[in-house]
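A single chain, nothing else alongside it, follows as structure tokens in the form predicted alone.
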Amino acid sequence: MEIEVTQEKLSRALNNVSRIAIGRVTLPVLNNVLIRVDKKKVSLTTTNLDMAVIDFLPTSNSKDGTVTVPAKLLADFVSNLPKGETIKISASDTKVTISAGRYSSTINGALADDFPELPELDEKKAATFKINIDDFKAGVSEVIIASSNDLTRPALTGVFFNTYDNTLAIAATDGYRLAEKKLISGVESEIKAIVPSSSLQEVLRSLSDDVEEIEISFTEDLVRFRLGEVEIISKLIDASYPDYLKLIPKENDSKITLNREELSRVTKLAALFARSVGGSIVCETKLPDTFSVKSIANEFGENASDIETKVEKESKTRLNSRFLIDALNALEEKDILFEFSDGVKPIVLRNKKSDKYVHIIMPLNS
């Protein structure tokens, strides 16, 4: 096996694939990157058995073959070589030689036979969507914050891709909050799939400025993300997702318009005084024109701030301040809608002009 490639291209590709090749003592080959040359097509591949990252590398000269090399060692070595150098990698059995100008090193690799076979996605059975990269990045970032880390509830540790009303939407919930973003309208394929949040985070990290569109393909148990020269294939979470649309209130007693930055500021101020009570704050409307955010009196003291806005009914609710700050950071517009009621109904936050994003937060017990 032999390839020649520029330092910049090889370093970028190795950085993309090496992140998931870490610390697998039980199966050491998973710490390696598989370098494959087949009919002049070069690919670098890593896997952790749940997910695989593949970077297809443009190269001028190559000879067919395969070998695996410790991913982090190779990535660190290449990143320290001078930019602009042409790097030559050649393998004889498990000995891999990397040379660039006056620099040369030999790394002990392993046979490709030991590398796990990658799952193959059946193109004929796949439901495929293409999404503008900025819309995808914003949508996933706005939703993934509501996913759970609780491994006893595996469905909630992922992001739910689903179609309804000819729309592809993504949603996440941890049982205390829920976020949904509508990504594409006018879709014909139907899909219900839970993608691990860790896989989506890897996709976000792999995005580059020269990619304008992402292609997402789903089969019964796999999802593949194609972004430029990079492919990420992940297993789906095998679980049933809750019917989250039923959790979004259709009506609330109070519906007010607030400046997002001003609400974020007063929430952060109240949160400073709410640390000893788990971040609990009180949001309240007061006739005729006041929305109040205050902390509950405790050992640190108390804080209250008022925002002037049109109020039609007096209501009060207690919220986790961190959840509210996360939601406000995810909302995009200058003015937002804040809907809530007394009691146990969740609050609903939306952008005032766009209905593509909704974020709900369950109130705390009084």
Contents of the next structure:
Amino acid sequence: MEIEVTQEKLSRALNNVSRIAIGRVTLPVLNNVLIRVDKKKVSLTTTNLDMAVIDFLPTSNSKDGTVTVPAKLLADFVSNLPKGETIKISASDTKVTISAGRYSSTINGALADDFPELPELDEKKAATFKINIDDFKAGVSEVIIASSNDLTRPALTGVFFNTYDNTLAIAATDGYRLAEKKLISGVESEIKAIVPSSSLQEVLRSLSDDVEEIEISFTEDLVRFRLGEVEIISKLIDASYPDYLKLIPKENDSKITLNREELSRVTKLAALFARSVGGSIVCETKLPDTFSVKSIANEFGENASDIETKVEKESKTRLNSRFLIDALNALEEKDILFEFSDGVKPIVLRNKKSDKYVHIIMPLNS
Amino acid sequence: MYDVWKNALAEIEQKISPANFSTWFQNTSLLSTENGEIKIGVKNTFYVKQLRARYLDIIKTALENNGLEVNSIDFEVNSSSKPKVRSREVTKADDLIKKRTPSLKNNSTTSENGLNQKYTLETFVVGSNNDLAVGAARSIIDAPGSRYNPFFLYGGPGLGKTHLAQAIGNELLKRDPDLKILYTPISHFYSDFVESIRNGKGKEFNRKFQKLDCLIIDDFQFIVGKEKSQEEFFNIFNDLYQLNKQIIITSDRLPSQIKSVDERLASRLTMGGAFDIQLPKFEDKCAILRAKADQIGAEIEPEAIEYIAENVNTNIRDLEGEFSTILLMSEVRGLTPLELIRNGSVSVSRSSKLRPLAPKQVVEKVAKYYNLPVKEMCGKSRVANIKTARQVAMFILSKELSMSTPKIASEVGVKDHTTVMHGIKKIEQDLKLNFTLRDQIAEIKEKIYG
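In place of the form predicted alone, the structure of the form predicted in complex with its partner chain is requested.
Complete assembly follows, chain above in first position.
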């Protein structure tokens, strides 16, 4: 096996794949990257058995063959080589020689036979979606904050890809809050799949500027993300997702429009006084035109801020300030809609103009 | 099926490297073997390809060596092969709102509270032997810290005290996941206590308990001889009780019968009522076995269940043990449990009890237990302890051997069968109040059957 490639390209590819190839002690070969040249096509592969990252590396010169090398070591070595050099990697058996100009080193690799076989996506059975990269990036980052890391409820540790009314939406909830974003409309395939949040985070990290579109294909137990030369395949979480659409209340008593930055500021102020009570703050509307945010910390004092806005009905709710701040960061427009009721009805936040994103926060028991 | 796979795994383990074995074969299970079409459950789709590509032959050989016919092997992603609790995640949306509405209390994690989630009320079989205790448990779940506080649960080993106590904890958590609950056997309590004193953290130890909403103490009887721990427990008990926090205690006997338990503590422990769990009756035992069979998805004939229920008279733990043994044997031999019993290949240790007991033996054992010569016990003496021994013998002959009163009369040397009737009645009466007597009879029964 032999390849020749520029330092920049190789370094970027190795950085992409080596992130998941660390920390596995039971099967050492999983810390390695598989370098494969098959009919002049070069690919770098790593896996942690929940997902795999494959980077196809365009090269001018190569000879067929396979080998595996400790991923972290190779990535660190290559990233420290001078930029602009052409790097040559060649392997005979398990000895891997890397040379670039006057630099050269030999790494003990392992036979590619030890590297696990990876599952393949059955193209015929797959449901495929193409999404603009910016929409995807924004959507996933706005939703993923609401996913849970409670392993006893595996379904909630992922992001739910869901089609309904010819729309592909993604949603996440940890039981305390929920976020949903409609990604694309006019879809014909149907899909209900839970993608592990950790895999999606890896996808977000692998995005580069020169990619415009991401292709996502689902089969029954596998998902594949294709972004330019990078392919990420991941298992799906085998669980049923709660019927989250039922959580979104149809009607709420108070519906007010607020300036996002102003609300964010008063929430942060209130949060300072809410630390000792677990971040609990009170939101209240008063006729004719007052929305107020209050918090009380017995030992420090209390805080109350008012915002002027049109109020039609008086109500009061209590919620966790941290969740509200998260939600406000995920919203993007200048003005937002804030809907809530007395008692235990969930609080709904949306952008004023676009209805693609909705964020729900459960109120706290008062 | 489970065991066939276990054996196969043991064989595979010898053939491949430990790293490969623990990576690829952990959390696998055998799903079905019908017509030689083997189905193996794996953790996720990444495992399917690798197992098929590299380990198919090894798996096939291992299964065949364990007596299975193998025509084809298929792999299936199977969530039950994951070590996770499945049932909890099919939450309905409405429940999600109700249950997960966070309150301001601190979060408690399930791993720290000592509760084992497999103990739930649904899996607890209610019968005449425990219905009172379960009733009280339910009212605790509805309103912890109010009516039955402290909840004192006692009974012999292996009857389900721990199960019930933990089930209360788990149900409480289900209703309010933010409750602070701690389950601890008393032995851990005093070893932690000793540790905290050694580190000079006695106060912290106390504070840890004061924050609790519900304290569950298991096997309280082992407090014997730990005076200092007892004092500490008494303090914590009082603090929690004052705050109306639920306290649940299990023990194999009443506190007043545990040597060296302070009288003040003893009386306080039972002021919320003491509930006993008794040996299950035949019908209860059948119900337990049937529930167990459903739970593990095993098929067993009603007659086989009755056979086991009839022949295991010690406790539920033994009952379940026998049950598993028979299921296992039926799997290994390829017979149904009933066929196994019919063709006499069960050499179940306790089924020796089936052998009819001779009344003489019973009388001898009772006499021996009370340190009396048989002649004296079956004599005319009206000395209290001799008389009681005689009545106990009558009672056991009647209950265990179902003998008629005239026969019993001739066996224990009394003239009149009405004396026997009186004696049996007397013991039945006494049993309700006299716990020492109850223990004695249980011990005698163990000796007779053991």
